[in-house]
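Heads up, the chain below is alone and in the form predicted alone; it's given as structure tokens.
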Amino acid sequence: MSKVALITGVTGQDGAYLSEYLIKKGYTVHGLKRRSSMFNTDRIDHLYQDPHHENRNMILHYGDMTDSMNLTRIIGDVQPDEIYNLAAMSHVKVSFDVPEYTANADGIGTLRVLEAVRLLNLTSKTRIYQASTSELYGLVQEIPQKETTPFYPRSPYAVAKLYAYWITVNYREAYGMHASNGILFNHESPLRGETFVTRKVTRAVARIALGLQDMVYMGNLSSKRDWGHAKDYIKAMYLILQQDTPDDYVISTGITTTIRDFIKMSFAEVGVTVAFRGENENEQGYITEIDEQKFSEVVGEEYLERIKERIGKMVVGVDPAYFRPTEVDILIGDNTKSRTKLGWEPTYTLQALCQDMVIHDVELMKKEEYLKNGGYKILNYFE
């Protein structure tokens, strides 16, 4: 028998990438999703099996973190031997503008999931991942950050997600569930949402070298995160619930590196040097230099004339709208734990991550020009 497991925010960046890992061992994946009135299976339609189908392994259910009536429902019926709670409100700006929502979804929202296995009697037989944040340490108390660290959240979304990673703690400690913590640092990739920083800076360099917008906003340029790539990541979720004994672990790569840096890294990555000038609100980016052959080679040649155009001109300015009334400056995390205990190591650099998402966004672009141009062809997130 294969084993079972169920995702929430199957839908996200993670879900995706995880559910694509286990179908690949063996397991059947049932996914929790919000009713919506279009599709927002981008992510996971290349897993998706129609109802129809034997033996599938990709089965989607309606739902939702704020509904404890359907989740346990849910539970209940898919008797998973895995649960993945991934889903969140997960924007830490927006979290902010819809503080209750967050707390909701994300804090009790993570209860209702632990107590829906509490009263279902599945406590021997399902094993939980909470899927918890590097925002946690918020103002931070110790440089880099580990499991010891003292939390001090800064936003409604971490606050919301101190409850989540508390009262996993105690469901665990109370009731004997095998229920753990990943303390995520900050995990990108090509399936990033678009308003999330480091996507927002692929995508825009990515127009910007077609031709296609002529600049961006960004909020605090220098506040510094330790990033790595969710297919990393995902593997040490799997890796957390194989453990014999529940426990919490950091996740990270334990390098920082500020969002300035990466905006450069991610316009080298098509040819184009970026400098900056002035200090907070009034620092701006400027186009310097363009190393035509790397740019032709990975944008394309018929895109030359118009970059070497901007040479000189701001490509990147700073809006107060997008800085958070209160601010996380430094995340960095220290993984020795999730080493030596878990056997997991990021295999990802931060540059390999900037280039498999700066490439994967210019051929995007490219495609969406083309839609536009009257062409048809179909846009595909895995290609």
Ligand code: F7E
Second form
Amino acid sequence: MSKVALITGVTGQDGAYLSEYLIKKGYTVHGLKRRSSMFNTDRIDHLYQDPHHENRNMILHYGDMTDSMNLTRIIGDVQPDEIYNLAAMSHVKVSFDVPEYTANADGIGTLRVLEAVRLLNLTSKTRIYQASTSELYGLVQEIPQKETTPFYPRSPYAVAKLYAYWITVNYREAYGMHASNGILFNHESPLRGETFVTRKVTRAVARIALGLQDMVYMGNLSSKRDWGHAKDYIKAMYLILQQDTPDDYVISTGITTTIRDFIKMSFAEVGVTVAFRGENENEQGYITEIDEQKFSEVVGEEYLERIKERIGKMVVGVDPAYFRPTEVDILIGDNTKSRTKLGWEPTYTLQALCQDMVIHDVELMKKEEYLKNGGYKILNYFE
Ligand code: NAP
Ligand code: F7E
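In place of the form predicted alone, the structure of the form predicted in complex with the named molecule is requested.
Zooming out: every chain and molecule, the one shown earlier first.
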């Protein structure tokens, strides 16, 4: 009998990679999908099977983290061996705009899943993974951050996730449930949402290289993040649920980098050198040099003349609209526990991650090039 997993947030970055990974391992994967007025399954369309297909190993259910009865019904129907609770309003800046909804979906939503498992008498059958986050460390109390570092959340998102973290621990201790937190540091990929900083940068680099856009406005260039590849991080989720006893684990690379340096790295992937001058909202990034051979190899010789005209011009500006009311200045994780207990380790360097994303976005923008600006969501207007 194949194992059955239920993934909330199946249409998101991690949900897509995890579904693929579990299906390859022989699981039947059930996913919770929100109703949307447009298709929202782009990331998992390659895994989708028509309902008329016999012996499906990927099944989607309409649902929402704010609807207890719906969650309870689906968990009762599916009788999962493992639940990966990945659904969340996951954008930190947006959580300041929709704090109550974020608390409901990210905080109480987790309680709904745990309580459904308990009420359905599935506590000894169903193992639960909770998508906790390095945002819990917020105003960091220790560098690097590990499982014992005190939390200090700095956004409605992080506060909602703090509740979710502790309610998971509480259900484990109160009812003996196999419920665990993965405290995952930032992880990125070509599937990353377009308004998170790495993807905003790699998309902008691709569009600037192709001459589709002149520049990009960013927020705080000095904050530091510990970035890994989502493909590595979903393996940690799986390993956490394969342990005999439930526990909480930091998943990170142990390397931290400023946003500014990630921007420089991304431009370097297309052979463009960018330098910064000025401070705070007056800081600007401009092109100093072009490696013509690299640019031609990665982007295409036909785009070279246009980018050469941009030497000395500004390609990155700062708009304080992207600053957050309270910022998380630095995150860097100590992954000793996950390395030693789970045998997990990251395989992608930051440079390999950056290259994966930039090359993907150059190819994507070339495909979309015919749409020109009118066909795009304008990158700069989003957080
Ligand atoms: P993501 O790409 O934003 O995906 C979030 C998923 O949750 C999407 O499938 C989304 O559906 C779904 N969702 C949002 N609100 C929902 C609701 N009310 N009901 C049902 N589904 C809902 O996030 P991700 O990067 O894959 O992250 C997965 C989880 O890990 C999230 O809980 C996130 O907070 C957490 N996390 C992420 C990171 C990271 O660096 N990526 C680090 C630590 C923790 P739509 O597709 O319809 O929007
Ligand atoms: O911001 C700065 C911004 O939005 C990273 C989520 O997956 O990881 C993610 O949360 C940093 C912040 O991710 C822009 O101020 C500068 O310091 O990519 P981000 P995040 O807030 O760290 C954690 C672990 C999660 O759990 C979350 O779900 O980059 N920054 N300029 C910018 N950020 C954005 N988005 N846009 C900018 O223009």
